[in-house]
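In the form predicted alone, a lone chain appears below as structure tokens.
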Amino acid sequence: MALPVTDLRARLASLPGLETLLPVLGELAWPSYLVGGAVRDLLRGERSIDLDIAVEGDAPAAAHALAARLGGTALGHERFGTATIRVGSLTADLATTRREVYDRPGALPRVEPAPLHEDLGRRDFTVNAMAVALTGEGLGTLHDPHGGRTDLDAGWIRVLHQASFVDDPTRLLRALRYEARLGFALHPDTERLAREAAAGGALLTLSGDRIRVELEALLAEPDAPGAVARLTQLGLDRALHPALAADPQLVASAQLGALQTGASPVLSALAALCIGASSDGQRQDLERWVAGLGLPAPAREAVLSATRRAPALADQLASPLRPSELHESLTGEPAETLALALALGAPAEPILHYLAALRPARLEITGADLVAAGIPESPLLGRALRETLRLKLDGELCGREEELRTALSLAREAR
């Protein structure tokens, strides 16, 4: 049932920066409306920490003067027609209400103007379709051609033409993270489509950046094991590549193992997905995959990290090791190869002894000190340094005396 337009209006009175901008939006030129996400917690009576405004007009030109009257900064976006401004604590996005064509599928659109109704109709779905006038003597008045507010009551997640996911196939993924989030389900007719785009390809027109965006958000959410169980059991999983194994209790174990380790979530569930691979030229195919994503270096080296190294690390650790061992086995492993290792079933206590006592230990004395005692600067140093810290970590040296006493002693050896 709809809201009356006092009650939207009491709302949008509650959002957090909200009656800071209403005022002055009602003194520009241009219609404005809450748009998007917004407008769906609203409506479910959440608080929304986002603000998407659309502008039927200039955008940038609404958000200057927004800053301009209320003494803050807005940054503007011509070629686009966005802008977001800033007063204190308060952003705000602001958008033209716009058409989009798309050249071909998977490809950017072309935007150009157009009347809020045809903005609503490019969004991805009904229950993002909607929009609340914050101006003039509708403001409250829900917009919402496409049945939003009935799918919203019902918990259906539905697109808004059969072509959507043809058109911008990132809404498969997206679709999911919806379920996952709000709790809702696929629309029987939305599902098809979503099956039917995955089995024709629609994922591969994508760029493995655009891939990424999503993917990461996906597995972001608080419920991303349940968004991973709807990838496989739509066959997303295996039409962004055929080696991904969506295992939802292995995503949910290496986030779990993140925490403990001070993984990222994220990348840990992202290298959970990538261990599926059954053969040598498989796992390169898939590793080549993950480096198209557009990773920066660092996340893609970790994730590539876990995947090769955690399984063999899982079954190392079965075993007990010397706290050397376990040092020189884990020093220089992401913490995701740890998260990963433990989603696998290795051990906790040993890989949370080497986080906690192992990793930070250090000897009392350095290779000036050895060279002060007259062993010349070479290889050797680091190797007499090296073993004296194995023969600490194993419990064997006690105190910076005796550990000189062992360090001179080897090099001398070594010598």
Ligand code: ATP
Second form
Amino acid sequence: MALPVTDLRARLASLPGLETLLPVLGELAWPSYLVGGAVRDLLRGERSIDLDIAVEGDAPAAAHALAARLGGTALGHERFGTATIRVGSLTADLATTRREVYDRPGALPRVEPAPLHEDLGRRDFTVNAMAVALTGEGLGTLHDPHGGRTDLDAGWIRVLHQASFVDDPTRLLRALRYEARLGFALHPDTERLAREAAAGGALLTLSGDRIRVELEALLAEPDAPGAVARLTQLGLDRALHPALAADPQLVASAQLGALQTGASPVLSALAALCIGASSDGQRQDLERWVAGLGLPAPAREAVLSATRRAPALADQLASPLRPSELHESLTGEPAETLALALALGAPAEPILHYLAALRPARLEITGADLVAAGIPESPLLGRALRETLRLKLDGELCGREEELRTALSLAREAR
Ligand code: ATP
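Given the form predicted alone above, I would also like to look at the protein as it appears in the form predicted in complex with the named molecule.
Zooming out: every chain and molecule, the one shown earlier first.
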């Protein structure tokens, strides 16, 4: 049921910071609107809302005018017709209302300024395709040309038109993200279109970067395992890559493992998606897919090394190891490998002991102490120090004197 304008005005006025913006927006030449997820969340009664404002006019110019009047800063991207303003603790994103033209499926669209109704018509789902007027007589009026309000009440995620997923297959991942976040479900017609688009190879038209952005956002949701379960149900995992086997339980355990080890929950969950390869060829192909996602190099290496190493590590840790063996096995492994090993059933105790006690362990002596005692610099010296550390980790040495004596005798023996 539509809320009366007065109710929406009152809700707008209660949004932190908006009361400062509204009078100044009203003085500008262009109509402006709260749009997208902000309206959805406003109608759901959320208290914390990202202010996304659409301007039927020049959004960067509007942002500069607001910043000048309110004593804030504006960062404009004139080419894209977007800008961000900051006034004290308030942040708002402004964008010129636009239409989007897809030259080919999966490509980024060309954008051109257009009236509000076209801006709403280019959006992903009905619940994200509403606007509330922020200016003029109609302040507080809901613009809802696609029935977003009804779907919001019913809990449906529904696309605006039949070709939506083919035009932009990132919407397949976005749909599951909103399902998980809002506790909604795909409308049956939309679910059918999603299955058809996935089966028809729509996701293969996307660049790795576009997949990564949406996959990371999906895996960052508090209910990522729920979204992953849906990924499998709709066949989107296999559509992304035939060897992706999304196991929600494993993803949940990997996220938990990430909390225990200080790993990134998103990268650990991504690694959990990628351990289903059944042959070397498939594994290499999956690794190429991960490499093509355009992750920064350390993140990519963390995911790849977790998928390669975690299963063997989980096996190895099933039997008791000496502290020095544990140290040797785990040193240099990214935290994501440890998180995934935990998810695969590795016992927590040795991993947590490694992180808390073994990883930070250091000798009280250094190479300089050995050189001062007459040992020439050479690789033997490093080997003697490593062996001394090993003995220390296993509790066979105590204190600086014992360390020095042991390291010296090891170095001399080696010579
Ligand atoms: P929220 O919906 O809560 O803002 P978000 O911050 O992840 O979630 P963004 O990706 O910033 O959302 O998108 C903001 C709005 O832009 C969406 O609500 C939607 O209306 C629109 N939008 C974003 N991506 C797309 C897309 N691929 N296709 C159509 N509309 C999109």
